[in-house]
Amino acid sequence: MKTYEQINDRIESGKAVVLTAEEIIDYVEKKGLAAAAKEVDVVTTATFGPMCSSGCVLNFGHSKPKIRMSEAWVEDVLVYTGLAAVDVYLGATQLRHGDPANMYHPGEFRYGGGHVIEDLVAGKTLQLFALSYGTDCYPLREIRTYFTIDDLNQAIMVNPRNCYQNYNVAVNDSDKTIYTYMGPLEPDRKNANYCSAGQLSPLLNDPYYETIGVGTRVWLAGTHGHVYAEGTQHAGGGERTPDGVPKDGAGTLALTGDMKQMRPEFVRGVTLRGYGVSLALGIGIPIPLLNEEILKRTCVRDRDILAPVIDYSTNYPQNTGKVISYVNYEQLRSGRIELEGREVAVGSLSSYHKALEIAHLLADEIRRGDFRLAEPIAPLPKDTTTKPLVIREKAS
């Protein structure tokens, strides 16, 4: 048994033994579970991929004379102004004004909130245009100016749902190509797409949320952020393998961090053909090895993780919950899976290579004593389920 305090003491003294979620698998095979639990202090997990439910709060400071922004756009991307005079929230999936919402033509570039966030972190100069109805205390009715992230008082990433614990494998059973947030899907199951770092992914290494909870410190695109709540659509319950690994989406995390400290290569705007825009983020989360059971769960392999295959032409939009079959991440990462006797080509929206890079960067920060672990102040729910939106007639 170890405690957070003991592990942080070892981090501060430069004695902490830190391995990535990939490295720990072979280490435990060589040393055995008991010996490894004594020797290793922290396992680093990570993921990199599109995370649509992301965004940021920006504070512009007050102009002279002052304005209370009632409508505002950054690079023609609408931001939400219902907060305070010069606070706005920019969502990652908001499209630029005039960008087609449904039709997408090859070669056409689509720009939106995720790209604005990428450009902000990269230090680019962006345009703000805002309107107001004017008040006695905020008389200015219109403003147009240019700014960089350094001109802002605060730029705080506030993401309601990141780090899905597991996710669907998308296929298309119809007779025409469809364009989805999981990428283009060719007809008659000619391809399949998935989005997860598998054995590196944070919540797959802590399936029962024993160390990851509200208050956990995370590596968020290079800055030190934290979990501020369970993520939206968090579902702690559901079907699991004998090892406790969820067989569907399950848990999610709500994350926040200072955008001024982020690294541009881990904050990337995403264009999804025929669907819209999103934001790809790099996230790393350390798992303290408090006991052998926690260590054992970090040894999860791609072959142990099952993902549901869903038809996105009918079953997904109709929300039927019908699963064609389950495949494991070792099969997915091979680039081909077998579905009902047919071989299907597979692509990934997430980058295992970038996730592994993040796991190593976080491990190096911990070894240097630059990243201390934070014990959760509250656990994530373990038995919740998501509720559907029920369409009802107005009550009399």
Contents of the next structure:
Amino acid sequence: MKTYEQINDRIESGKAVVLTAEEIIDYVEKKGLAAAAKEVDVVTTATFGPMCSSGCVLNFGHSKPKIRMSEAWVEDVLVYTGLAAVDVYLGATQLRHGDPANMYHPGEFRYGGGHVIEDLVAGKTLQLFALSYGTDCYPLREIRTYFTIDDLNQAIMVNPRNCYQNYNVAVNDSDKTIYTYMGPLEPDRKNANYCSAGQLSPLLNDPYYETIGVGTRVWLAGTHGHVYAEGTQHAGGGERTPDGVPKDGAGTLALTGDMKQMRPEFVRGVTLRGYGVSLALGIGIPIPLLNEEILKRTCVRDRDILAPVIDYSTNYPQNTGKVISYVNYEQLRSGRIELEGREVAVGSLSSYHKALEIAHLLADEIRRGDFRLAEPIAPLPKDTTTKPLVIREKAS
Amino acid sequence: MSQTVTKKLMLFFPRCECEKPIIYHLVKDHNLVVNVYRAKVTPEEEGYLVLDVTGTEEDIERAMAFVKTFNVSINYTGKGVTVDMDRCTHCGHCITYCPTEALYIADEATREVAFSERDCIECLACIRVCPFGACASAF
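To complete the pair, please output the form predicted together with the partner chain; the form predicted alone was given just before.
After this comes the whole thing, all chains and molecules, with the earlier chain placed first.
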């Protein structure tokens, strides 16, 4: 048994023993659970992939004369202005003004909110255009100017949902190609796409949210952020394997961090043909090995984690809940799975390569004493499920 | 008889040379086996061609000397499709769409994606599916 304080003391003195969620598997197999629990202090987990519910709050500072922006665009991408005068929220999936979307199907969606966020973090010069109705205290009614992230007072990422604990494998049972947020799916189950870092993924290594909670410090795209709430659609109460690994999306995290300190290679605009735009983010989360149980759960392997295979032509859009079958991540990573007796080619939207890089970067930071662990101030709920949206005829 | 080799080339035809049957002469006069992957004439009437030529070193050399008499520029690297590894995140999304495994996992342990230009047939599937815009076409 260790406490956060003891682990942080070891981190501070540069003596912390840190392994990635991949390295810990072999280590425990070699040394045994009890010895490993004594020796190792922290396991680092990570993920890199599209996370649509992401965005940022920007504060532009005041112009002379002042403006209360009532509509605004950054690089022609609409931002939300229902905040104070020069605060806006820029969302990852917002399309650029004039984008034909799916009018000529499948749409190309080359640039949108996620790309603006990438460009901001990369230090590029961007255009702001804003309108206002004008008030006595904010008389300016139109502004067009150019800025970089350094000109902003704040650029703070506020992501309502990141780090899905587990995720669907998407296939297409119809007879024509469909274009989804899981990529293009060819007819008659010709291909399948998944999106998870599997055995490296943060919440799959802490399936009961024993160490990851509100207040946990995280590595967010190169800087230190934290979990500010349970993520939207967090549903820890779903079906689990006997080892406690969720068999569906389950938990999610709401994350925040200072975008001015982020590294552009971990903040990347995403184009999903025929679907839209998004943002791919790199996230690392340390798991303090407070006891043997927590350590044991970080030893989860790709083959122990099951993902539901779902048809995205009918069952996903019609919300039927039908699962074709479950496959594990070892099978998925092999590039081929067998579904009802037929072989299907598998691709990924999540980068295991980048996740591995992040897990090592975070481990190095902790070893150097540059990343201290934060004890959660509130746990994530374990028993909740998601509610559907009921279409009612009347207000009743 | 000397050994045959296969070379991947990208040819650029300026406007004035677009109407000449240069490829025909590669086959007829220079004994080359030609496999055209991709050809395009732009609205400005310039032409691009990505192709494999198979023949003896001497035949290929003679053929290229012939091609050069037409003001056609030859890119021996054959880079009609390029993958910008700085933009690639190694997610591997492209792999199932690539029909020739020109895009593949180079290292199972690190899941690193690599691109083999030699195996690329320029179908452009990767350009349509890459979420990060890492794949591009020269024309």
